[in-house]
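The form predicted alone is given below as one chain in structure tokens.
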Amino acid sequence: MAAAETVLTQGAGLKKPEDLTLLREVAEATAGVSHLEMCIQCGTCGGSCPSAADMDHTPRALFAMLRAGMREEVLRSNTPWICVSCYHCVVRCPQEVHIADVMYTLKSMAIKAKKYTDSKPPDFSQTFVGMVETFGRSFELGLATRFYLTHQPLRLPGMAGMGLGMLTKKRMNLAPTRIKNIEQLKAILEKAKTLELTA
């Protein structure tokens, strides 16, 4: 490790030697230019986040952990799964770090490594992506039904009234519908997967 990289990461109470290998891996896997290495640990992201209270680590703390090479702790964190992609943090970040995009990368890495502690968010995410790949859009009834049957079946009867109301007001469909030109979307997604594998 270069001497310049052997500094202490003290954000979020961490006192471990800095190892930028994990940080670079995440930055390179993030779509576009993440600016992740530009984080100055100011805490604006966590202060702007409407979901921060439910996160085990604020984004600032998570980025300090990335700098410390704490792969296991980062991939087991609930922070990426709690992120609602509102982009408040991105808009307010003085360094223009693409925080929400980094959270998507961390979710993907956690799924691949099977490091998540709660299977509900990854299952929901993979079901949603599967529906978009198949139909070009989400199918809410199928998504909710599959999620609750798998993870919380006893809650389904209590949700019947809300579901019926959404159906009668035409806010939800009984059957999925495909978008026009689904083959074009599938070609784009296949190309994206190919580019991801060669990156």
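Bear in mind the structure is a predicted one, so any value in this text is a computation, not a measurement. Here, rigid core means the biggest group of C-alpha atoms that superpose within 1.5 Å across both forms. Numbering follows the first chain given and starts at 1. What changes on going to the form predicted together with its partner chain:
- Gly136 shows a C-alpha shift of 2 Å or greater between these two forms [criterion: core-superposed Cα displacement of 2 Å].
- Shown in the overlay between these two forms, fitted on the rigid core, is a CA shift at Arg24 smaller than 2 Å.
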Contents of the next structure:
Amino acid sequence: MAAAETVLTQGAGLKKPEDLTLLREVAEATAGVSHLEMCIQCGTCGGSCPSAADMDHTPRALFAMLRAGMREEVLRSNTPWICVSCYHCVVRCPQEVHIADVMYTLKSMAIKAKKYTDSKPPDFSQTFVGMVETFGRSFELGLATRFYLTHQPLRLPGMAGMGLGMLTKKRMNLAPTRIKNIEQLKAILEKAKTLELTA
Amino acid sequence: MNKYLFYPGCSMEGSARAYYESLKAIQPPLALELEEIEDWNCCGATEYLSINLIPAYSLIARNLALAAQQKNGTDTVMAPCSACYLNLEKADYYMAERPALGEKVNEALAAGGLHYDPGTLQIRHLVDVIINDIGLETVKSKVVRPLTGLRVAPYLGCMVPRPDFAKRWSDHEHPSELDDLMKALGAEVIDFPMKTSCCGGHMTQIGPETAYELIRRLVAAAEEHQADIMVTMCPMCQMNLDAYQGETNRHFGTNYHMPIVFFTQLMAVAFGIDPKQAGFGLELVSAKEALARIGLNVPEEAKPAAPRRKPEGLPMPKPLPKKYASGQAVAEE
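Could the form predicted together with its partner chain be shown next, to go alongside the form predicted alone?
Expanding to the full complex; the earlier chain stays at the top.
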């Protein structure tokens, strides 16, 4: 641990140096330079968030938990899954923390550790990605039928009219489109899955 | 002639067909030449990023690598879909900002014989190209049917003006570009305070109650400002506000009817193009009344067949009487 950091943490009145392993792990696994360690706990993010009301923790609270090393609680929080990727917090954050990208990282960590508490959102993402990996394009009808039948069959009757409208207006394709060089894409993704972002 | 490499994105061939058709219709008057990126793939939307980082960026970067190979007198990729635009821009930006990411992505791309150097391409959105390259004067000069008297709420959504890595937009939260474009068509543009608020994104699928509230706020604000119609530049926004407005109404016991179409559709009709060719009639919340205000008749597309005997379809317990439905006050007995 760097000397300056020891002084800082002890100056803050802490009995022992902070354990920033979790914070660093998340920052490192996030695309770009996340500035996560720069968070000053001002709360602009939560105050800007259109869906904060449905979150277990505001982004600010979540980042405090990261700093405190509360791995279990962070990965179980629904916050990243409720994030709508609107980037309001990102452009307002005075420290330029890449909040939305940190949320993506936390989601992928929760999936890997199987800590999410509601299986709907990760399953939706995984079903979507499955279609893309198979065809190279998204396939809305396939995604919708598989996802709704598995997770919310009771919502289907209410949506029948809308779905029918989308189909008759040809806004939903009956068959998927496959890209020509799907083998190339598969080779790229296969290789990519063996790689991880480190410092 | 303004020429661009073109990344349409999956929605343009499906749910946002009206966007694609109207874009094709306004290309000749704007002298806009688009060369589709050969064999492009899905950008992964907001889904792949939540699962696995390097594959997600490699998926996006394959498109960038293909586009860079195809450079044909232009190094600009134009994407009309917000999510696609952001993903392409983000991959290009982060691969440079974080060299480790660039290296890993290129290691993956190499497995398919591809390579991409960040910074090779300019990633731009359709609205940006129309305003800054083609110009509002050119747009004005093509208007033969001004949209006089049509009250339009410009709705940009999130992912184009934010985070805006390349600083191309006038403001993150209240940009004026779409307003200016609609004014050039002669429309009466309302100062829409929620022009970059969120439509709920994929929450309509995975957390509908979160999404319904966001949709309600937008539609209610547009109605309060007495808009006849909302225009958007994002397939996801259009889909959520159009296709889920009915469900939102049912959820809150409201009765909003706010049509939402793509800005290119209004450009097309202002240029004198037939509404049907401009993709009108494909929206689920009909824009017929709005178009009647500028003296246009919208063709009725094939109406969806009447639902089977019972709206609930499968044998299920009887729904509660209407007055107990969620979002409605219980009537006095």
